[in-house]
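In structure tokens, the next block holds one chain alone, the form predicted alone.
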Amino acid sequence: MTPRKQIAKTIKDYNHFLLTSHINPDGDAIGSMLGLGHLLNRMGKTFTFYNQSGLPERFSWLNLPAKMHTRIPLQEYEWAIILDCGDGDRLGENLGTFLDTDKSINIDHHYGNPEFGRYNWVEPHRSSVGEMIALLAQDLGMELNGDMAKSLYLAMVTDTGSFSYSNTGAETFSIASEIIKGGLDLDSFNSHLYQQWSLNKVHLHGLAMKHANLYCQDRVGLIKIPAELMQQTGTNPEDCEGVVNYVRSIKGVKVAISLREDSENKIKMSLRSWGEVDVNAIAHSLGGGGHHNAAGGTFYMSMQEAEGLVLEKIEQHLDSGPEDRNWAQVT
């Protein structure tokens, strides 16, 4: 029995679940959690949501089928389903000792997932875990409509860069088509998802972009967000979401980097790329990870040290890997 079939059978056979995902959840983590929650609701199952970081404000317009707990819930569960988490450590320090690995299901699409559950459905070619939950819903005879479909569409659209990344496959569009046929109001959805900016966030992005730079023969774009810039604009780390895509859009840039200062000597790195440049490999060499065209990691050093380290690694990658040969042929 494949992991996908085993998970579908487990959901049919059991009644009490814990649903969780990685800390600082993105659209795929939240969308797949909520989508699966709505699915379990339809089946008459009981479940508890847990995420150490809680629900990001930018997704507060979604309808939650249950409360999102930020403290370890005391309720007993039969199975924990862990979504969009490339490594068990990314669940946060509070959940690690609470989870029973033998009662854990791991559904993920990150390269290098160590398969830390009893059942592990890991498919790195998938656009998102939301896409995988949509397939699971179809396996269980559920139509892709209502709040479940809206949540899964969020997961797919955010993790594919609005269906622009190379992880967007034919099946991704097929599922999106089913969701739209099921009645998703795209105008309402897009206004909720994209019209969330405050004026402070606009100022933050503008000031950060003012100091963006190009490196490695203009193939690499870098943007830095020091803590003092967030203080100056009255913003927070959530407002930095997506800033890396600006430098990714510069003509000739193959790799885009954003470095955000979370606290003294703690720097959050985001990497984006086009085409064949594998930023997952670059991030992995720096202790992080992710996907082929979107990855990240954390440095415990100064902004200046982090900048020097990541630029050195990327330059080595571009100048020695097959991505550089492909780039040279194109140009």
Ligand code: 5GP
Given for the second form:
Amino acid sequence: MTPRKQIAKTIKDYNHFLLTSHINPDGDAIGSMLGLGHLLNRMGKTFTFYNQSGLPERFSWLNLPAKMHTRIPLQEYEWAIILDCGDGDRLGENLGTFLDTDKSINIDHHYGNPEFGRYNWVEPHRSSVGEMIALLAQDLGMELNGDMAKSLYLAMVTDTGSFSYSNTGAETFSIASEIIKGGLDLDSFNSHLYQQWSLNKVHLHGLAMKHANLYCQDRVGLIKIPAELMQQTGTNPEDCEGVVNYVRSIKGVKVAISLREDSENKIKMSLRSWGEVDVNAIAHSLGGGGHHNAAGGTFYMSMQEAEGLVLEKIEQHLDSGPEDRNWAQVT
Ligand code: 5GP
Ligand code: MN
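Which structure goes with the form predicted together with guanosine-5'-monophosphate (5GP), now that we have seen the form predicted alone?
Full assembly next; the chain just shown is listed first.
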């Protein structure tokens, strides 16, 4: 039996689940978790949500089918379902040791997922885990509508950069099409997702953009957000979401980097690329990970040191890989 079928069967056969996703959850982590929660509700199952970082403010407009615990909940469960987590370290404090891997289901789309569960449904070509939960819902005979569909749409639209990245497949569009047929109000959805900014956030992005720079013969764009900039504009790390895309849009840029200073000597890195450049490999060599065109990681050093290190790695990668030859085909 394929893992996908095995997971559908397990969901039918059991009643109590623990649902979790990676720390600092993005739209896919939250959307797939909420979507699966709504799916379980429809089947009359019980479940508990856990995410160490909680629900980010920018997703607070979604209907939660259960309370989001930020401490490992003590409720009994028969199966833990871990979503969008390609790396055990990203589960959050102690969860890796707390989980009984024999009672764990791992649903993910990251290359190199260590397949830590009893059942591991890992498909790196999928746009998002939300897409995979939508397929699961269809396997279980459900229509893609209501709050379940809204959550899954969030997962797909955020992990594909509004259906623009190369991870957007034909099936991503057909699921989106089913969700629209199921009655999703796009106008309201998009205003919730995209019309959330504060003026302070606009100022933060403006100031960060002003100091963006190019390196490595203009093939690499870098944008930095020192803690001071967040203090100055009255913003927080969540407000920095998406800044990396500004340098990714510059003509000729193959790799875009953002470095955000979360606290002293803790720098969050985001990497983005177009086409052949494998930023997952670069992030991996720096202790992080992700996808071919979108990856990240954390440095425990100063901003200046992190900048030097990431630029050095990227230069090595660009000068050794086949990207230069392939680049002409993908622009
Ligand atoms: P972002 O730059 O938006 O934080 O992350 C982009 C992608 O990289 C995410 O989908 C996530 O899978 C991955 N990613 C980000 N940070 C880390 C990290 O510290 N470790 C690993 N393994 N992956 C990360
Ligand atoms: Mn994802």
